[in-house]
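A single chain, nothing else alongside it, follows as structure tokens in the form predicted on its own.
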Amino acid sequence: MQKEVAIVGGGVVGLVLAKELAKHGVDTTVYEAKREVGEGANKASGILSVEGLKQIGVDYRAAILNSLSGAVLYAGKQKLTIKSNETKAYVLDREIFAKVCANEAEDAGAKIIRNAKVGKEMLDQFGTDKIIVGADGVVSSVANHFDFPKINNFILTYKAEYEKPNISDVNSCELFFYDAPKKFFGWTVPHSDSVLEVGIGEWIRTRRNSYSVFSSFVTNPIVSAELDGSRRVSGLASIIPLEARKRTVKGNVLLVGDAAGQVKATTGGGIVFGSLCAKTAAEAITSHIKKGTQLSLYEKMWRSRYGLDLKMHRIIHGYYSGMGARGSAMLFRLAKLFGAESFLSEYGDMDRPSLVVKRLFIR
């Protein structure tokens, strides 16, 4: 029976992973490749839901920028306003976010160690004394060296941030369903009243430049007119999953977060899913440490845990992505004609469609 857990993969995942095996009071290693925790981490948007946070169990309060109650869509000529009175989402600096889920790891007990680049000799190595968690993001190293079945959509993303914009509400991000981005989205984000995140996601399979779809999307008139005499402070690229792996353990090798695939396809967003999995992958090990289950029930649980939300964020974003502009602003106009603007601001969950079915269905 393997004793021991070797997480490849020290970003906020990886780590929740580690804090909650090593409560359990299991034998965690975390590897992680860079020389500190969260370095890079901020490639990526911070948006993450309030109930997702709580979920999450992190004490992410120091790495809040700015908190949310509403977002404004906009498709053609037509948009829809959701506001809330009560806060939402919080954006939080990823980077700050991953050093304390680090901290928190080690409190519990768990090692980290810095600057350790995990390769195929280290994995062999590994070989079947260890538990292995593939934690490494999208190119997983972990699910490439023991043959996973692969991911074949992406979406890349491209963002920056402008100093001094002109932002007409602090709390309220930003979506756009037309213009340059295809098959996906852009969006603003105010970090604070100060400085504003824009960003696109575009389709891997259209083989365009993100860079150069980032540059057609901020001409676009709402956009330009709030970034007019800005200042652009920083850009960076990702790529993000769009579908999960069809498989997530082989024998002694599980897989979670990005390398599973285990993200949002209507906003990339990986972070809340991937780490109620990390916590279920936690219940799993340690339940074939303690008592001998099988690892493979892991792969049972994160399923009929996640997997009928995971899937309809996949459906809906297929749905709004072969719509096109002139399909998107019809279902807008039509959605404000059923009154979506205030059912989205009083029942809206950003996480969990399967709720908003079925609230919807409950009024």
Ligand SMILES: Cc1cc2nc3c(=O)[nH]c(=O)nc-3n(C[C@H](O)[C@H](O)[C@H](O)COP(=O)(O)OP(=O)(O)OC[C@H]3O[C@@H](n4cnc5c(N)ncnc54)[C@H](O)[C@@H]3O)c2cc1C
The other form holds:
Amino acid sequence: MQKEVAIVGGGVVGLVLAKELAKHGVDTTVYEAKREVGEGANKASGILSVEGLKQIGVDYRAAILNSLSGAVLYAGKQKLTIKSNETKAYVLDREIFAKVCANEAEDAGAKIIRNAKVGKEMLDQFGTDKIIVGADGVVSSVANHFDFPKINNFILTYKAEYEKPNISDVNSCELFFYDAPKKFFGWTVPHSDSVLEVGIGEWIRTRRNSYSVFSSFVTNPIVSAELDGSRRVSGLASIIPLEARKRTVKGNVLLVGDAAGQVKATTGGGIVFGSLCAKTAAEAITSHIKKGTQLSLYEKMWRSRYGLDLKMHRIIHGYYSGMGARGSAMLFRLAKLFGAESFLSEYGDMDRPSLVVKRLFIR
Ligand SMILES: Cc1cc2nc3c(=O)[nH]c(=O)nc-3n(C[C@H](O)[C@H](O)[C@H](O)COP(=O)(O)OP(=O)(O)OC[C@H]3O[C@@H](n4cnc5c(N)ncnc54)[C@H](O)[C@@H]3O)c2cc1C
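Other form of same protein, the form predicted together with this ligand, not the form predicted on its own:
Then the entire complex follows, led off by the chain already shown.
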């Protein structure tokens, strides 16, 4: 039976897994392609719920850029304002967050080999002697090499940071539906009162260039007023998986995080569920090594713990992305009428739609 674990990919999810395994005394090595962990991580945003961060269990405080207590959702001229009295989420610096995760993994006893891109030869070398975990992101070489079922649904993104924008509420983000992008949305997220992140995501099958969709999105009257007089300081494109793979364990190989597609289809957020699934993988691997249980336990465990919420995110995404501009404006009007703003301000949960539905029934 294998005793060692090779994690391919030192993103947050691979690093959370490494820390958990090392804490259980499992011999763990992370192979990270980049020269330093977190390099390039800011191509993605870093909004994480307070509750989700608590469950991940990493000391994220050094990475906090801003706190969020509300969101404004736009569909054409209709808007919904959700505002809580408490901080609901933090905006993190993704590079610093990854470094904190790496430090905690190394402190727990995991080894991290930087500048180590794992290719076909190395995967063949690992063979069946080690447990191999693909934590290598959305374009996973591990998943391809071991012929895991494909992910067919993606969102292409483009985001940029602007200095000296006009921000009306530094603790609120904005989401724009049915404006420029198709089957996803545009967003603005304040990093501070002097830096605003602006981004868009669009379904890959519309075959448009994400930068050109972004260029059209920033002409939206609300966004352009916020950016008036500001200076753009960055701009990066990326990709988000919209569905989980049909299978995430094959023999001695497991997939976690974006490589497995453990992402909220509503927003593309993958750190909370990816990390919770990584913690689940650590339980299954430890139990395999110490008690001889099957590694396929991981698949059963993560699907039973998080499968329902991830499915609900997919259903909600399917619902909102199938409605046209008029349908969504109508939905917003109805939602307002039925008190959605105050309900979501009090009971909204970014990660767990199942809890929101439960609270709705209780109410
Ligand atoms: C624009 C955008 C905004 C987002 N906003 C949010 C958000 O606000 N909140 C949120 O929770 N999520 C957000 N996400 C999603 C989030 O970024 C991902 O879900 C998360 O990064 C997944 O982590 P991971 O560790 O699985 O993969 P990754 O972060 O992609 O890490 C994979 C790592 O593997 C390494 N690697 C790849 N191939 C190899 C190889 N062959 N050998 C060795 N190493 C390799 C890479 O260098 C990388 O370090 C956003 C994504 C995008 C694109």
